[in-house]
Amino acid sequence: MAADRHVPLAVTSDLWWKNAIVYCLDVETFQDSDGDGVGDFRGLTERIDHLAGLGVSCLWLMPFFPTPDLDDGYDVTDYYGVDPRLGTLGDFVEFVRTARDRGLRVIADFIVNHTSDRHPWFQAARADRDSPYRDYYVWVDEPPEDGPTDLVFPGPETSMWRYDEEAGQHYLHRFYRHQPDLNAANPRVRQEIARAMGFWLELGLSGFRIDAVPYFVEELGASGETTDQDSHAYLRDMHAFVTRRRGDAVLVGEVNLPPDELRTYFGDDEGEKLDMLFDFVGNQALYLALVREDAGPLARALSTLPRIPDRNQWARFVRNHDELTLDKLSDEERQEVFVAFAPDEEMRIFGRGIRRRLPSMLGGDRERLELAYSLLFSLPGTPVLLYGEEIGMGDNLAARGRMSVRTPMQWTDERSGGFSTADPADLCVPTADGERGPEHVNVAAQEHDAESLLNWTTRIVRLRRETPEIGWGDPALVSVDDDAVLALRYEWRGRTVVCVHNFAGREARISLPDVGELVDVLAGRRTSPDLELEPYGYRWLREAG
């Protein structure tokens, strides 16, 4: 995990996402202004002032861009525009105006692997073998034994090559058969990708978080066999030009790989690829680790992480706004963690993973939601919480899909928990429902409990933003004796932190070897390197000096 840091202070500033904290929305379900049933940039500007307080520093928006919405908006039809149910430029443009306002930087997904089969392009390219759309996708006479197999929705789809009656031929989806990919070894589509993220970027976006990586770079040509290009010169090519556009813009990958196959994303040494990516088998772990009351399978998985360029980060999250995918565990694990967090067939999905939020799954335990949105924040890498878990938002298994941990933002107990004036029946998707529904958690009840996770949240968010030498030091594991606690130290600038955690619903005793005395920064008092932790208890420690 270790690698050799010595970050000259200038810099900080402009690799900003190295200890920043992002907030993951989707407009469409954030605030509806106008009680039509589905959030809007307007409605996402009235709110701004929430997540401001709340002290994120940068907001990724999920897909916002004209769409059939088929795939809650990761099938597009026009990379330069926004969903009419989601407003209009202009408004937009006003939300980002007032985020800036704010302090807060903003992102967005952007898909590059695929579009919606009702995109102009396809239209295009279905109706005419000569036209020069034609090779913006991937066609077949028939598809090839050694071509692609990892689909990635087994179930609802059983190939990923369809036969389309108009075009004659079979045409590549990884996802859903109305979600054709594009050819990314075709240049023309590198340049149009291009000029869309160019666009956005001139509208003030900060970067982007990069739809399903892996599938796109593996170049794909026209005969739907792999080709022996090198296979990430389009990840350098679309950081230089991004980074040519917008000098300190971010490109923030999905790249759900084993380890040893995620350094070459980062890029070499300068990293020149992706400048963050999601630790997928943390993640994973993170579960495991939580069911077996055991620090071991975490503390695992961060020593299999390669060491990577002083400019890059980890993406590090609890929950996000697809399924918990399990596929990285064994068979063994995956199922342990299945029958503590989702002992029913429903709240399962692609047989790999499940569609619960997190204090679901807990039950609403506040001493383990504490624990795990306190490795959030202190283990390596940059935070990302998805909307409404500050609040310890539930689900709604009801909806279809992924869509359960999707609901509406929960804004007070009214009805629709003030999402929409809207008939309830009217809305894109229902609220969350049961204990962890609107009429029981939401933001205008916690925001006057000093108690409340909502304010518990918004310390530690500050707490995190104070606390640099996360962001930017060397992280270490610490050997402790008691295998439910998870020991990390940071070194930064002549600086310290151990962050200590324990798993366990029972007391533990600890001493932290090679540390003076320490401040326990959530308390704001001296202690000794000798601790004793509560069951689910923490720490965060700056070395006295």
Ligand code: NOJ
The other form holds:
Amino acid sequence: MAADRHVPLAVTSDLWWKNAIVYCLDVETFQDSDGDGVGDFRGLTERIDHLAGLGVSCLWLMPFFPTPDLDDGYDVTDYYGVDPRLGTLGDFVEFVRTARDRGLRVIADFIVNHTSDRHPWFQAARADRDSPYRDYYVWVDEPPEDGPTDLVFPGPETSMWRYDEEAGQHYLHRFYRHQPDLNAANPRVRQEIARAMGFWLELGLSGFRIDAVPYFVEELGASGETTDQDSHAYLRDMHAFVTRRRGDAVLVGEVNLPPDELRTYFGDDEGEKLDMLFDFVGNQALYLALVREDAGPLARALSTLPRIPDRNQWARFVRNHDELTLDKLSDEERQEVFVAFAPDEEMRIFGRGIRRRLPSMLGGDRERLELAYSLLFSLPGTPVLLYGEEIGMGDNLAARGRMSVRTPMQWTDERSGGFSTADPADLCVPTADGERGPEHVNVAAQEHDAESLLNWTTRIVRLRRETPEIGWGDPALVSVDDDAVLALRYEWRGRTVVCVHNFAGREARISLPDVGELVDVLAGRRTSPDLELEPYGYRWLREAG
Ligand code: NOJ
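I have the form predicted on its own already, so could you send the form predicted together with the ligand?
In what comes next, the whole complex appears, and the chain from above leads the way.
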């Protein structure tokens, strides 16, 4: 029926994150405009047309605030500024305005859980017990014996409490020792955070990716000042605040918890806390499924995800800027993935993760890369790309820790991949090396190659934007006769889309039950429900109307 094809405005734009394509980048490593070896807002602004051409609709900026840069900017000294290495507030505003001109929204990382120990609040707090800033952080005379024990960075850190000589007490740091945890139970801290968020909304941001959410929420619960349930009131207040300031603002949460603990982070009824959560559970299962050439692990993971309110969405990703954490897999499963994708010790980190990008893990295998990225764009949720994924960029294990996957964007085959004219020794992060470094993998070459991954990605982004059933529809697993095949069906406003992926390096034959005549969305032709899938083959199918 023609009426069913009509998409109401509220559906397409008010809840824009339901069907966005997000692209995560770090200003520091995207484009250097002044030859100092560090990317900057002017450089990023010059590259916006690459992003517009790719078809993404929202940019997520990793932290760009003033920082001593001991955790790649996740250690903030001023919530109201731009790190001088990256430019000025003026450059930031020009960038946001140019992005808006190209139809791109911008969101940014916001770090609520902790500051840098060089933040003036912490300096004042440690210097004087009577300072109003003392209670901005969490202090104890003796580390409690019954507190949490799970270290986020085992190896670099051995405790989450650190004795501060000047303060004469221990402070809490869930992450590195130079990142003291803010005391989220203190209403003044909440006001400070809200004011800073309001500032960036005023300058044009469309929302935030909230770092490390469970840590500050958990602390609230443990502080004794709130009950477990009240600790979520902070998220509710934060959401109310940002949407009051800007109706379409989105909050995307980093919440890596088991499936049964996720639902409450969206909200209790209407999804009035975080609008989106990254699906870490599905992400880890995807890798196990790739290794086993069996769709089972992913199908099981998807079926454990809670149903979420209409306004909420999953943020779907293949890789992010951190290690590929495998903490939700069993020890045996993690070992399987390690053996296949990180055989050398130097490829692993924190005992739980892999510090490589996917193309390196797959040895550049184009068929399996397409399989993984077709899944990124067709599993339930909004796809979040990590910069460089559109070209199959590599990594550099010689870079320290997680910086291995944060190497500069590869624009050309020139020195430093066209990222910077600085001496390569002066780059903020070395470029990727080997087979997937800039000489072999870069935007310029791929733009002129019709078969390139860049052109494939651009096409699938466009098709994803034209397939709102995936973002809006109710997903259901379809049972098929081959364990290697994942079939997902979306129903929305009288339309049906079925996405089918073969995880095996052999052909698969399946018959889709209960569907009418189908159109292959990617190939643009009619097809029957009896499918012959190539090794690692995939199809997006829409029921012909
Ligand atoms: C999560 C971020 O993704 C990670 O890069 C950072 O180190 C920690 N939070 C601490 O902010």
